[in-house]
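One chain is shown next in structure tokens, namely the form predicted on its own.
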Amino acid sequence: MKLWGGRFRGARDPRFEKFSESFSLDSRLIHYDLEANRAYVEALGRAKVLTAREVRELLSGLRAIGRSVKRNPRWAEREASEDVHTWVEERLGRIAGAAARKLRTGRSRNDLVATELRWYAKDASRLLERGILDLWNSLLHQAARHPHAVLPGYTHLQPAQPILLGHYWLAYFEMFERDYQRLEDCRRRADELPLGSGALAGTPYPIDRLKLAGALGFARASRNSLDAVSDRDFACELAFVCSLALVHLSRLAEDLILYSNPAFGFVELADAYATGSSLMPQKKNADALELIRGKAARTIGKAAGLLALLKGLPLAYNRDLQEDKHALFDAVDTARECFAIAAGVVRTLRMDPARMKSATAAGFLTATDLADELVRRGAPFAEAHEQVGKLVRYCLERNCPLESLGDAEARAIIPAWDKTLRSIALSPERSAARKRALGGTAPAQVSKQLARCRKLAATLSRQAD
């Protein structure tokens, strides 16, 4: 069966309609497309397009299929058709009889596709902030494991300064809540019913447009036509969400491929999420993380491959679109995967503190702080900068750490060296105190950022039930 057919003669070649069929894909949109053919059902009855008796026998047929299908969830598997539409009116027609041949009455499939694909998006960001929800849990959950824990904070991937591990967590709990933002204004951009506007210019049939979309739970109907069936910018959008996402999951992957190596030795992950190797014993592979940073590579690819596939697109629709879904639902399912295995990852992470904070004293990580003491001392941050920098050579040239320096030595570098200079040098966490500003490192305001993120998480997943 085809929904079109009346202007051609003659059988197409067999390779192109395997080419061009998309039911293998789209069948996954089934739910939507049975009840967005329901709401127009009713739609057209409204506008006396169809009779009463019409209307019934199409609902009834189409309650059949969905009871089939969710009787089956294989369903597809034996089925073959060029989309998944055209499955649904061959179906409709032998239950239903000659009323569904009125069922596309004023309507398109490029119409009922962008509103199921947008439904899809609806759903589909409500899915991944799911999965933010749970990976923050895990988060707030490592956060509030060892609250005076320190470790180094690097830049360029060089010692830096001594933070809360608290700290640490949360920096990625700040860029998952942006993840999560991001899912709310993608989803309320597509929150808008193209069903109504046919091909391309709109349906000459009196539908209540603004009542059709309230029917299938849209919050607005499209204004034009022309754009509403063309238009994938929120396709765009969620792809670039979830590889915006992944690549802050990449990055939370590597740090943690790093501390688990033995030559930094923060933490272990579980063997639930780690492989070993077939020839060396003694290995134990962060698979796990080394595939979220390989799928994050993925779902890059599928967002610019979106907007390669719409650049050079003329209005209205065109049959490029149809590449759009094998995109969408990689980049969809992926972030949903990587979602979940991170989460298990970062809960059933061991932590070793005591070998965090012996790395504090490996990069001088307490420099910045001896300056910091020098200047409220009133010299100038240069000067100040240039005594420690000459301490820190002083130690690198004779290959010995801050506690082994003598007083006298350091005092030849630095003339106001004394006790309170040794103890900040020597305390990492100490200097993690010092920094009390709003969003810095000391525990207080650690202990203000979870309070404030366990409350949104919270708040949350209330709603999210």
Ligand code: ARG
Given for the second form:
Amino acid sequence: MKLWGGRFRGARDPRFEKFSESFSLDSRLIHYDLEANRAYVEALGRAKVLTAREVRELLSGLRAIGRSVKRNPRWAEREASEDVHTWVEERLGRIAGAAARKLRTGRSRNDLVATELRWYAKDASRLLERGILDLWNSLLHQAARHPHAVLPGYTHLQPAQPILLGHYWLAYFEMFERDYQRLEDCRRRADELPLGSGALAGTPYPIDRLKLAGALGFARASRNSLDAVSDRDFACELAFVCSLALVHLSRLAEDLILYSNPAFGFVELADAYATGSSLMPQKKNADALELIRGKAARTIGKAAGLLALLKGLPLAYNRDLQEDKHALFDAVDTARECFAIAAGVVRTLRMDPARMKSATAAGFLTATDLADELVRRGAPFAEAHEQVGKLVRYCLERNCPLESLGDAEARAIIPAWDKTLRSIALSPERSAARKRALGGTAPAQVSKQLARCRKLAATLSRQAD
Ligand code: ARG
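Requested next: the structure of the form predicted together with arginine (the form predicted on its own having been shown above).
Now the full complex is given, and it begins with the chain already shown.
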């Protein structure tokens, strides 16, 4: 069945039929389509376009379709149609008879599909928020396990200064907190009803669009029909937020891939999320994390694809827009999957605080603290920096860690060398504890942030339930 057969005489090339169908993709919008139709039928009833009896017949037909679709989750597999909207109308015709011929009065698939995709985007952003909450809980679980353990912090991936393990995990919490906010924000903008915009110009039937918006759970109705049927900025936004969240996740993945390398040995992935090699019996590979890193690239591609789809498109609806669903569904599905896997990987990670601590010693991570102590005693920073640099070089040339350095040797390079400087050199914990200002890695700051994050996660989890 076609919704537009009248003006055509010739049949379509079957290859073109297949080329242009979107049912195989948009059949997953079926429940949105049925609901949008339900509300629209009621609106037509209120506008006296349909009689009370027609409204009853159509509503009961839509309910029957809903039931049969629910009963059989694989309903779409044995069906074919140009798109889900066509399928519903055809099906309704079989159940409700002549009344179904009035279903699309004053309406177009253009305003319908924009409505359904916005609705999907609203629901998808909520599901993604839940995915972030799950990941948060895993991060918080780890952050609380050894909150005050120290590990090397890196810049340029070279050992820099000691940080607390809790501080490390909470850095990712912050990133995902912003992603969470971006999802809420993007949902607010998606929350606008296009239905009632017709094909492009609006509808001549007296439909109360604000009431229709309320009936479909939308906060507002669109103010411009051309914009409503033709823009997909909400889809771009959501795909971007998915991409950015996966960019954050890919950085966490990369850290953990490195940290699970035996040369670091800070963490070990649970067997549940690792794989081996068909050739090398000793291997334990972090494939779950590598795939997360890889899937971030795929989602970035979808976001870029959506922008490219809109670029230069004339107003209003164009069939190009049908491609939006492929990109958006994939970006959302991929992001949800990655969050679920990452939550599992992080939750089950085994950590080795002893390895982390010994890595801080090997990397001279307290060098800055030594210079700071010399400054406290009155040396200009540049001079302190120079002296400590020479001490590091001395140790490197002898392949000797700071802890095996004799006091006399040290004093030859740093004349002020004493017990205090030695203990500063040997205590990464003390180094961390000095970063007491807001946002630093001192235990008091980390505990405060951990409490804040816990509270936020609990509040948002309660709201989500
Ligand atoms: N399947 C189309 C889409 O997903 C909706 C149909 C609009 N088609 C049209 N020829 N106006 O965008």
